[in-house]
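What follows is one chain in structure tokens, specifically the form predicted alone.
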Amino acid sequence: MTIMTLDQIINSLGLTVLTDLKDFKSLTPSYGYTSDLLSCVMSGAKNQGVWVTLQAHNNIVAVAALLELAAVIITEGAMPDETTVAKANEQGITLLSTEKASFYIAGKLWEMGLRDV
């Protein structure tokens, strides 16, 4: 597995940061997971991973906080409302956004060396 920083992921994929800025150069996500079904994410995603989803509602923050994820990449132009972004900031969860499809983002993360195990 290639070690990369969240900053490298954000810049390489042209992601938009929706939440408060952090020292993204010090965060090194260790896994990737793609799903839109919250129960699958809760059982399959791993601590400090990056979750790719087109979901943009408040429940993604609760799941990301529970799993202590490094970031959530919201795809296909879906945008969380202000309440969801505020909750993510409270919980220390990084929300990122892109117009690209989940399949594209997952493929690019794989190419960059991020794996699911």
Contents of the next structure:
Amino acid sequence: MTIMTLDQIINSLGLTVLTDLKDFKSLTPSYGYTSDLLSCVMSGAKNQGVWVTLQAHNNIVAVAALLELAAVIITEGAMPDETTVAKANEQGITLLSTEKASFYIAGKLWEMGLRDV
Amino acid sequence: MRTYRADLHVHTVLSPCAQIEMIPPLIVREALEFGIQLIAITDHNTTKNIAAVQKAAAGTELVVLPGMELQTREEVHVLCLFDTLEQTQDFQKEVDIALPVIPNRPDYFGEQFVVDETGDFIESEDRLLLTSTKLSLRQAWEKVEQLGGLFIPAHVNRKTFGLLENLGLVPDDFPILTLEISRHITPAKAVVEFPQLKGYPLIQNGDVHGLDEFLGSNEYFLANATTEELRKAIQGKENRSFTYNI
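Output block for the form predicted together with its partner chain, input the form predicted alone:
After this comes the whole thing, all chains and molecules, with the earlier chain placed first.
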């Protein structure tokens, strides 16, 4: 399995970090998951994974915290509001943003070697 | 104070998914035959047929509240209920800005007819109504709250456009007055199946798309049929109350 850091993911995909900066080089996500239905994410995503979604609702933070996800990549330029970003910072969740669509991001992550699902 | 048997989620022929029989005089007749005295007209992202239903109900025992079933950015359906047409028109302006312009395909989605109080055709709505607006749940709640309306997430347990399927949990970034459960479940079963619902007042409506779909599950004990009275009844304040009767 290719080990990659969240820092590499952020840089290769040109993601915008919406939450507080962290030592992204020390984080090594091992799983990827994509869905916009939070009920499915709650039962389908795994700990320390990266979750790709265009859902920017406040509840993404609760779900990410519940599953201890490494990061949430919010696609298609969807913007969480300030409350959501503040809540993510409180919970230590990293929110990342991109204009690209979920399919593109998932494809790139796969190409980079994030293939455990 | 009196009891109103109610169904607060009723579509007309303007909703592409509603049956062609959902015209004002038949809606009024059928609701009254079901023993219902209070309905809300809640078409998808539109309010254009409300006045016609109100006119059709004039002189009868039936009260018709103006409303809308809004589809938020999260693909969640929410009942937005008001008291006056002015409020709904103000809300419609916000929704029109937030609704993407996609032409309806009647062969696929269904016809969207604006009609008069007799059910006669006035015009077809060309814009596809059954799609998400750009309003987030929170933004929509703010607007409805500012206008003095009620904001009630619809059929929260449903797989499509339901709050729990799309967002997993009940949001905590704005106050929830009540949640609507779908017609195929009881409040008791809903809480067992979805423990997230525990502690919230649950109402049920028919989500009426055809004339045989009125339910009238809830009876509200109110001084008069207004959203403010409904709010008090749902909260159990000032001797107002509601019951579940199925």
